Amino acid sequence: MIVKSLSVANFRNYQQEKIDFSENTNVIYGNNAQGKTNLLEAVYLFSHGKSHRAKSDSELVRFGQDFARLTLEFADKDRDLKAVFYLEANGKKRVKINNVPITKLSMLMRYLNVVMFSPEDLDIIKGAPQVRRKFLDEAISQLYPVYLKTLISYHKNLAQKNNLLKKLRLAGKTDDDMLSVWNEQIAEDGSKIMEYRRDFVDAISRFASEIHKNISGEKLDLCYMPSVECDEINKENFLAKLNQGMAREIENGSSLYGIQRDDLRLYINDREAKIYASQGQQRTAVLSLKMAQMEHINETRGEYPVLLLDDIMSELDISRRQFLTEKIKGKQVIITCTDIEDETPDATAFFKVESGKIIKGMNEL
C-alpha cells in the first residue's frame, strides 16, 4: 500500500499545500510546532475517518476559515485511487472515494490500512483499560469493517439499557421486560466482538512475542481479558451473564458486564508490564506491539500498511533505532522528526516543515 501525494488546504496551520511523497522512507523534520505532526494526522484520517488526536473535527479547520479540503492519492495492489475528504468548521464532514461518497466510517475504513506509532502510544502499556481498547478497536476495524458496525451497534444499544437501568434504579424497581430485550441485543453483537478481539490478540501475539525476544532477549506475552467471562465465546454464555448481573445492574444503575470494561494485558518475562516495566520496557513492548500490527496487516491483505512514525526515534536508544529501520526496510514509511542526522540512513526523500510551509529537498545537508 503506497500513498502518493497529500494536498492539504485550511488544514490545521497550512494555509495550501501539496506534498509527493517516495515509495520508501519519507522525512518530514524541521523544529518543534511548525506542522510536521499535522501532515501525518491528514494521512490517518483518510484511514480512520477521524483524528488520532482532536476531540472534534472542527479543530482540524485552519482558524478563521469556514472549511478545510483534504486530497490523498494512494494505492493497494490492485488499484490507484483517490480520496477527498471536507470539513467544515460547524463539524460536518464528508468524503469521496474516486468521486464516490463515503456515507459511513466503515465503508472508508476498507480501502487505507495505516499503522501509527507516536510517543503518546506509551499510554497503551500505561493507561487506562480504555485506551487498550480503542487500540484494540481500531486496529481490528481496518481489518474488517463489519467489526465497527458490531461496535457502533453495541453501543448504541448499551447507551439505550444504561438509560433504562437509571430509571429503574430510581423507581425503585427490580426488573423489567424491555432490560431483557436490551441484554439480548448487547449479547448478540458483544459475543461477536469478543471473538474477534480474542482472535486478534491471538494472531498478533504471535509476532509481537517473535520481535520483542529478537529486540530486547526478554518474553512478551499479550492476554486479552474479556470482562464477562465464560467457558466459550458465545450469544448464549453472554446473555446468561448479563442476567446473572440484571439485579446488581439496576441496584448500581449502570451495565457492569460487558467488552466496555474489557482489558488487554501485556506482561514481560512473567511480570504485568503496566506495573513492573520500566519505561524502556514499556517502549520496547509498544514497538513491539506495532510492528506485530504492520506484520498481522500484511497476512492478512497481503500488502504492508503505510507506517507513521512521530517523533519516535528520539525516543528509542542505538539498537532499538537500528531494529527499527531494519524491520522499515522495503516498505513506506513517513517519518517525522527535528534532527534529521538521527533518522533512518535509507530515507530517499525529505521535506523541511516552516510555519505551515513545505519544502522539499535536502540543500542545506
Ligand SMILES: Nc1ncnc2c1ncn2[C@@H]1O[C@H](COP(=O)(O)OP(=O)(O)O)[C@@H](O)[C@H]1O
Second form
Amino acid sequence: MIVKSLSVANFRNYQQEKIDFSENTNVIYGNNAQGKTNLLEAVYLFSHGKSHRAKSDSELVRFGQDFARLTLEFADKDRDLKAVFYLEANGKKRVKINNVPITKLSMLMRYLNVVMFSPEDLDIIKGAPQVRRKFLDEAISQLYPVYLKTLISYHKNLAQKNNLLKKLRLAGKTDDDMLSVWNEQIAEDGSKIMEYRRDFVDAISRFASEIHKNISGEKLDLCYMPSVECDEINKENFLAKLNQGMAREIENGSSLYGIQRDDLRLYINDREAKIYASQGQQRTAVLSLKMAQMEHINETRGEYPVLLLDDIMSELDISRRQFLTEKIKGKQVIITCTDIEDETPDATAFFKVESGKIIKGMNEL
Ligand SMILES: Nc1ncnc2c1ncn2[C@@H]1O[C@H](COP(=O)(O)OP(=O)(O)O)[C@@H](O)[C@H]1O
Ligand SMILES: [Mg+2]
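Provide the structure of the form predicted in complex with the ligand, given the form predicted on its own shown above.
To see the whole picture, the full complex is given below, headed by that same chain.
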C-alpha cells in the first residue's frame, strides 16, 4: 500500500497543508512540538478511523475551529483511492472513499493498512495487560473488521452484565435469569475473540521469533494468556467457566472472567520480558513485534502496510537501526525525527515541519 498525498485543513496545529509522499522512505523532521507526529496521526486516522493517541476526536480539530478536513490519496495493488475525512469539533466524524460515504469506520481498515511504531510502544512490554490487549485488538481489527464488530458487541453485553452484577450484589441476591442471557452472548462473542487472538499470536509469533533472533541472537516467544482457560476454545467451554464463576461474580459485583482480562506474555530466552528484560532488550522485542505485524499483514493481504515510525530511530543503536533500514527497503515508510543526521541513508523525501507548516525538499534544509 502506498500513501500518495495528504492534505490537512484545521487539523491539530495545521491550518492548510499538503504533503506529497515518496513511495520509499519519507523523513519528516523538525524541533519538538512542531507537528511531526500530527502528520503520522493523520495518516493513521485513515486506517483506524481514530487517532492512535487522542482521548477524544474533538482534540484533533484545530483550536478555535468548527471542523477539520483531511484528504488522503493512496493506492493498493489494484487501484487508486481517495478518502476524505471530516471531523467536527463536537466529535462527529464522516468519511468518504472515492466519494462514497463509509457508514462504519471499521470498514476503513479494508482500504488502508498502517503499522505505527513509537517510543510509547515500549508499554506493550512494560505496561499493564490492557496495553497488550489494545495492541492485539487494533492489529487484529485491522485485518478482520468482523473482529472489531464482535469486540464491540462483547463489551456492550459485558457492560450490561456488570450493571446487573452490581445490582444483585446490592440487593443481596444470588441469581437472576438475565445473567444467563448476558453470559450466553458473552460466551458466544468471547470464544470467537479468543480464537482470533490465539491465531493472531501464533501467526506473528513465528515472524517475531525469527526477526528477533536475527537482530539480537536471542530467543523471543509470545504466549497468549486467555483469562478463560480451556482445552478447546468454544462457546460451550467459555460458558461453562462463566457459570462456574457466577456466584463469585455476584459476590464481587462485577465480572471476573472473560477476554477483558486476557494478556499476552513475551519471553526473552525463556524469561518474562516485562520482569527481566533490560530497556534495550524490551525495545528490541517491540521492534520485532512491529516488524512481525508488518510481515503478517503482507502474508494475509498480499501487500505491505505503510509503516509509520515516530521518533524511534534515535532510540535504536547502530546495529538495530541498520537492521530496520534493511527490513524496510522497498516498502513505504514515513519517519519522524528531530535530528536529520540520525536518519536512514535510503530516505528519498524530506519534509521540514515548523509550527504547523511544511517546508519540502532537501535543498531547502
Ligand atoms: N487541536 C489543536 N489545535 C492546535 N494545535 C494543536 C492541537 N493539538 C495539538 N496542537 C499542537 O501541536 C503541537 C504538537 O504536535 P506534535 O505533532 O505532537 O509535535 P512533534 O513535532 O513534537 O511530533 C503542539 O504545539 C500542540 O500545542
Ligand atoms: Mg512527536
